[in-house]
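Just one chain follows, in the form predicted alone, and it is written as structure tokens.
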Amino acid sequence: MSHPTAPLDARHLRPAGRATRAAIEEAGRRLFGSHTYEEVSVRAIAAEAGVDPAMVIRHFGSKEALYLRSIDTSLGVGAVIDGPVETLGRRIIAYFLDQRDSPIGKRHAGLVQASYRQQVRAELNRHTRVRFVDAIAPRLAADDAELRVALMVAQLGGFLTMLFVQQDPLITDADPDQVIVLYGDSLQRLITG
């Protein structure tokens, strides 16, 4: 198991060092954008950036740190979450069903696969707190609002895994409108009772 090292402080880099760091970050963004976490190696990132593999670790400290810097952990749900909570369940399921052929599915699969790594898991927990719990719970009229939102995220995670990771045909081939109603209403019961 690799352990993160202290990365170089980007504020103190010379122009050549900044260019190297930018090339590594762009290589990570391209590779992690089209492959899962496990499919991308430090060597592949370095080759894509045209640098020695040691430079990837030197600049970012770990593959996990570069991964988290390179991807959007939000999966693009901001506008959906910001809408009315009374219809959130169906809207969020409709959103993800519409994303089946987008890079979001690959990103979710990568996050699931990488979540055994402490740094990635900590970021996912932070993201759940900020993007979901802090954004939705204050809008609910329930004493257990934070728990309700966390359970909704857990239930949504199961759906996303079946849709994007397992690609279970019982879900992927089902009528999208039926999935939106059945699963969306199930999420809604958690959110608003």
The other form holds:
2 protein chains.
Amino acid sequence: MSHPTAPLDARHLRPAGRATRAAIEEAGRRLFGSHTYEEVSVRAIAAEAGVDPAMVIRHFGSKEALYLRSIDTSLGVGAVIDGPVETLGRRIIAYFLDQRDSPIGKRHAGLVQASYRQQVRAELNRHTRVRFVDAIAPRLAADDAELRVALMVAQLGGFLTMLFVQQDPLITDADPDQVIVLYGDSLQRLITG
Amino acid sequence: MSHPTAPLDARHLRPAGRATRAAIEEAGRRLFGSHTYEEVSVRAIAAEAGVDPAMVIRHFGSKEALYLRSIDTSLGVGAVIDGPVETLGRRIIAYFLDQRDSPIGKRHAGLVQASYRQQVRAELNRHTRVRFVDAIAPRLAADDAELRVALMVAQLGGFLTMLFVQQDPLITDADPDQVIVLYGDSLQRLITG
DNA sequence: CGGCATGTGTCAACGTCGTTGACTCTCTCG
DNA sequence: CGAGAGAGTCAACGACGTTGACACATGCCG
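The block above covers the form predicted alone; next, return the form predicted in complex with another copy of the chain.
In what comes next, the whole complex appears, and the chain from above leads the way.
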């Protein structure tokens, strides 16, 4: 349709195409997981997948589209959210402070950098809704529960950006326990209290 | 030194060079003030200044260096900070909610986008220290005042990113007064209380 | 089974980007 | 006045995301 031989629709793929497509997606997931959006070039993804750069665009339409597919399953905050909401604040801060040297930091930095793209923003907003609001708000008593959770996500995002992107020494060099208490309790009061 | 005719050092400039340099800096300030980092090309700055693109690099070394010069005087949060610290939380949120359609939003978005560059990060951290920590911490009673202010900046940054970059409808469509109370008080408790 | 549409892959190229080097002109200072 | 340094022009570099033209291979349908 849009292209004489565009296999953008994954349904009519032949085995070879399926394999190539999978290789590209996996390469993208690997590279986008450990580098920021702009650090990863389409040519690098193609090289990692052992494929022509044109194939990346042909199979996914654009670098941005591939990026979106690469992150949608890797955004989880783990099982922290499932715990009791009464102690969620401290637990979620402790969780991310513990992940300081894991790839999660790079992934968050990549998201921040890519978030000026409309489709990425849309995906992030969707993620906020399903992973946070829909998961937490029902367990709260307040009638403005949804707004409270959304604001909590904003506050959490600010912390992650400081920790992983900005890396302000005032915070990265601070006593983790102190940060957990101060910021965790602040988060907590936003949703319950 | 680094270049046969590099006027990177502003001291030995002749009038013509001084004028060109000023035109470029002003064009940069204008464009970076209303567009994000990547949206503004060196060639566009040069065109806006009526100058050859090479002159931009010659006078400032790089696009990033010019960007840094363009923002360092425009990052202010106004006089909000000077008011009483006891009500700073709500006031600062109200201030930015009021600036929803001002260029401040675009500027913040540009900062977020550019913040993966090391020099920009350094400048932002410096800004956090002199404009926030040094301005607020001395007026607080707590002995962990500096950390509290740094965390407050993180929390504020999260809000600004949601408001200006991410634009999550859960927050942008919410009742501003409700947001001011919820998030403002949360900020407030982080520094006093 | 043959042919034709369609999937798959290769390659070169486009237009953009930030940046650099070679070259010329002009002004200033000794 | 002449030398050296500031100022400006222009073309080009290598990288980027993306596209088009083309060749080859495969699988369905008559």
